[in-house]
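The chain below stands alone and is given in structure tokens; this is the form predicted alone.
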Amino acid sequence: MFIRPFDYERAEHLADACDLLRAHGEAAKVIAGGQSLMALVNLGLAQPEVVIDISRAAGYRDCVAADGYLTVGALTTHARLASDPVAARCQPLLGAAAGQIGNARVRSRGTLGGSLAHSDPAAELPLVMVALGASYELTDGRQTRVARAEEFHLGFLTTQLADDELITAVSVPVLGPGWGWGFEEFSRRDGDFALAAAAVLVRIADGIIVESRVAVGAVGDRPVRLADVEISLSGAAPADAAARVGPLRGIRPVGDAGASADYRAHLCRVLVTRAIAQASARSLEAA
């Protein structure tokens, strides 16, 4: 694919990038690691006139735990997130999902903020953010606002971000006592986009599941929580949890060259039950 020439701007601060976005409007695109934007450019699906590079912007690369929350800067790479000891201690589901992204090259270049802003429904990080009840800090360089993950992802490659806004950080609750987590995805080959994926959190007390969060990805135009599954798990013994998972009502799989809609739906249910089993086992270990 022939790439149309574009102008290049480097922003030393995210506020400068927001100013450039306002100045150039829809003709401008932001690049950090380039693992989302350049794929679209190479396919001819994006043809920016101006590319604004924020990869060297100061800050936004730390994982910090305080007041019951883990806050991760938007420029944190997937590789850093997968290996960071603070993230591993406070919310290991994040690192587990980040470690499944693409391949080593993608993980070393791609960033948390880039993945969330790109909002591919098959991507790992938007899925786990929905499962965790994360919140995103957004800025236009003049003021900031906070968006809940479940409300931020609107559809395929579509988010709440205004044309002059960037994600600066993400906050997720620290994994509390008694909680366990599970993450499962399936793809044809290592590094391919998932055909279906599931992220689960479970808390067991007195031998039964008392709380759960279940989310799935790659089976609709955005990651979604499965409230019906969460309700069905309430009060279940871990050994009986899989039997409580019936047909998944909250998903809208679409058939394509990778898999039929029916196969994706079946695969999603299998992955949900496996992730529930993982989360339950970890919850019992933590008790």
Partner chain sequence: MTATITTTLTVNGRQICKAAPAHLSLLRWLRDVAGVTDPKYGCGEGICGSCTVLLDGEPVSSCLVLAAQADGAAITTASGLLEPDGSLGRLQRAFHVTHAAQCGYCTPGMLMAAAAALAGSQRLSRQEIRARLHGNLCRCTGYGPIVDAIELAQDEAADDRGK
The other form holds:
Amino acid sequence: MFIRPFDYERAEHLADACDLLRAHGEAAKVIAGGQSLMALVNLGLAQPEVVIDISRAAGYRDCVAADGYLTVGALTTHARLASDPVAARCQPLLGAAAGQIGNARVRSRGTLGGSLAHSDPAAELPLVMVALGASYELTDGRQTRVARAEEFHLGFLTTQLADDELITAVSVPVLGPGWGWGFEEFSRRDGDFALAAAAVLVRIADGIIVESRVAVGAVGDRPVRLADVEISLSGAAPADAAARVGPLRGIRPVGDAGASADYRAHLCRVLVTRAIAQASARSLEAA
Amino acid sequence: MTVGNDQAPSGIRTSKPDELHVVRQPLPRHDQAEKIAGSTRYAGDFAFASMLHARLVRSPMPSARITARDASAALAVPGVVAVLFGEDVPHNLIWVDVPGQTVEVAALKASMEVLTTDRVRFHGEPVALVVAETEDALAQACEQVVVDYEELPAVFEPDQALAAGAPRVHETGNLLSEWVIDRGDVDAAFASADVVVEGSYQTQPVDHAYLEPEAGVGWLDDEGVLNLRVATQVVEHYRDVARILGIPEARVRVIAPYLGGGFGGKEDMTVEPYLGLAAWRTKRPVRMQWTRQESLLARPKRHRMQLRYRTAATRNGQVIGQDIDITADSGAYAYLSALVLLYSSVHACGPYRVGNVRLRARCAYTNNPPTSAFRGFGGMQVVFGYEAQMDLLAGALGLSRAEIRKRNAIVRGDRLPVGQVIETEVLLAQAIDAALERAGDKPLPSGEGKVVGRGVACNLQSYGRCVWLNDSAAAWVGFQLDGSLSVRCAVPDVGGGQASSLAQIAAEVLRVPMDLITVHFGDSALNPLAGTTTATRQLLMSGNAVYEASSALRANVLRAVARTTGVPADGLALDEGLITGPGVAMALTEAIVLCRRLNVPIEALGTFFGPKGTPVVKNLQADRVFPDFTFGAHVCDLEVDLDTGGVELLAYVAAHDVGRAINPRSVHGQIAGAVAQGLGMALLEEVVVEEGVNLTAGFFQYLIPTATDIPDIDALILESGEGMGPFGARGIGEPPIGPPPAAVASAIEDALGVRPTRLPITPERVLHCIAAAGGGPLQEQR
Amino acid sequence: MTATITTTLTVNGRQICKAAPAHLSLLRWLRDVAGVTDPKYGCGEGICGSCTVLLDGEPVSSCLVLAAQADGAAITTASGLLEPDGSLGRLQRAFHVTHAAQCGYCTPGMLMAAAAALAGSQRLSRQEIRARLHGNLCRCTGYGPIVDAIELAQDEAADDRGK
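Swap state to the form predicted together with its partner chain from the form predicted alone:
So here's everything in the complex, that chain up top.
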């Protein structure tokens, strides 16, 4: 209700938005779905002087599979990602995670690029991107570059994006044969940011986990992969996986009003274990 | 003509179901259709073409001295009309201890400044009022108001606040109020007891979190009357506004439109004094809307309480002694804290007979956000304590949770520890049986790593205000010439169907179809004053006032017909639109015209006076504190996830004796809504304050339950047919919020063998219970 | 620095074209500029759902969308569910029958969430209905009667299709 007034510019193309960002500098903020920015603005936590609207920019709304990769445009909404048949076939983890974001209103407006660029450590999409080893295509309107998800998210609401850069698309490997996926999150109330979350992919061959990718969210300033867990899972029968998880190195949970750091760490282990079981079951089911 | 009940003997009323036509019918409330169409105009929906906007500048720190204030930069913002400080308020004082239409009480005379001038006592305290042409100018100007603070020592824990040498929140000291009960010989009872159980319980501060934040519009009308159309539970605050502005009470009018929820949070003034000040100063219409964040930050909360119980019982389960100690956090200002603590004290032993009671209760000032009225009003926190004690006793004696309660359940004629005798029928044991029967078999766990528990909790909760507050409610009922009916009663409708119930009562007495009745409510100038919509008092007070007025009006009409027809009035019957008797069949409209011809009034003003009593003193001993009480029993089934500590509610049954259900739909609504709010307190909600700073001033931090957190709530309505409201109705607005936290804790104890004693019962706390029970994942891994 | 922008929206079938400050949310634009007050302010955080409207058929928090972003869109609010003669629409009648509104402040938003939930063709279980509503807070009813209403509206719609 009581917000500092700002100007509004609508970009017809993402490249235009980058030009506007350069022109306005730090005073500018990009809005797509607005689900993060507008809440911050309404709370007085963000006070832009100009807001650059890319929600109507041309393109970047498709889910396309080619050469073993699924590429999703940055302006794809969570609702679309959750229901897109190509995404569901090629990498079902994406849609499953997108379908758990917030509520129907957040999903109908919120975009993939917006969520990744906002980089909330408890958000679903950055987590699954880290788990999947996604790469993000970035542009400043003049040239493009590619960033790896694991390196892109630098910390709480902080990324590798330059002031005049935008995410245009995301590529993830297609779910290969023998792979299964699992996604688990826990919040005190449905739809809220998670206290802890886990995204897991495993490949099972001859009844043994031969490869895995394990990532967790909300237990540090960014989503992280748990390399030690991945190593210890290697060669395990799914039934023994829980016992093999071992210590969760690399997580840095922080306590707050809703949960202590200890509890988050405990929860993280529970969710990792459950996500592994889920992923294993899916892998075995598919085999 | 005026009628009243000043001669009424006991105040107990009854009715026979087979003689009722409209009452007990689950009719749709008359306010539903407009609300569902989206056309109801709430306080914030009302606008004038060229109105001003007002906003408060609030203190960013919990304890400080104000060293300088400067409005010049704010006044330089284009569109700013005024920046007001405490010195600009004609009488810069709000009496905060007893709101409403009270004429004399043993009051604390506690007060606070409308805008604080010198000393800040809590995070969010109003310091300046800014008025501007637009909300945008307001946003900019509020940031430009310069206030310099010098931090002062602060205290945040009630125990510490009461210790010697603690920083003083107020010059008078930090002890706000103290209540004592000494009944019977407690030490002897404990010495002779077969079993003694002991427990310590902690409740948390919670927020009302109605969906409608505080809002309103103020303007001067053509008669020079200051009008305030605001979201309030108390239109009588017009008196407070008049006093603050130094103008006659007759010059201020408060209009309460339909509220978007109140729950006690709109009992104290919110926007009223500021709107009044702004409109009075600028002579222009002004709107003020608090943001959700302001509402969560600074409006009074429910009292955090530390409850310590020792309970003595005999081998056969009879409770013979209670030794109770209560410490409550009043926050920075008194508001209604002393009364809240009185409610806690009177209700502290629950709906059980106990002959020997020692109670010590105190309420301390701290630099936390203030606390005040909230549905259940101190009578609900103690349920978390006394029901835990009953479960402990059941466990110690090998009795079922139902049995221990039934053996001690209050019945008519029993005396509460404070001294008041329960005069009406009590169906507590019946409610326990009914709730358990409805709950059926305990459900089975849904899978591995899950356990299921069933909890039981009972309570009593008063309805009607303390009997020394000289409570009254007035209502005017009048026929129109076409036979339709107007009811005028200044009751604020907070969403519980207050106005609609009045129509139903009038319809029963006067046999006028509901769709021919209009209720004019919530207006302090044009309607007879009916008092606050608080304390579960409106059905009792306004309900009886409408009943009295309608009965008088009915008598008038029948008397006129009797005079004309020669058939005595008691031989005449009023049916729908028709008056009949031996040889008489007269249309109501004809009878109304007849009244006019015979100089018989076709309207009546009824004033109902609440039961009276003498004010209590610190050592509580009174024949009567409240008009009466409502009793209930709840059963909760839930499942615990042993790995995460997550709790899923599976089923919930709430049985209450409402005496007589005026509208069973509305009764269901009150029960289910109160249970949901109680379940939020049980599992999710907490106003987290760290060093006086409120960390939960947003809806993403303050978690109220969603549709997936609450199971279907089975509301069982028992009708003893006896109460002090019209037709024997008892109040039901507050009572069902008491048991849920205790019922949830009871169910978790049933599932795990260890009881959570601190609210809210977060998954983390549940996990600690699992660990304490000697198992569970947390222990295995550590 | 208060840039003004002209926005045209079709609100409940009525085209409204207004110039207003560019930073206004759709909620503020509807309420303060266009005088459409059925969407309510509840939190400004996108949590409570009191301001839910349909934007080209999709449920959105109108407090989190700039009016300028919605330029040209069709907006449906609770009053857009009324029958042409002004009587309650089917979903609204179901809310009326089940006593789904108490204070009524969440109701306009809740209706839009319900309308969005019922837009699909598959039958929703009670639990699924609850899951579709979890982003809309109600403090009065305990949600049961609201779930009842949506079940009822769903059954009636199914009956109609069966005819």
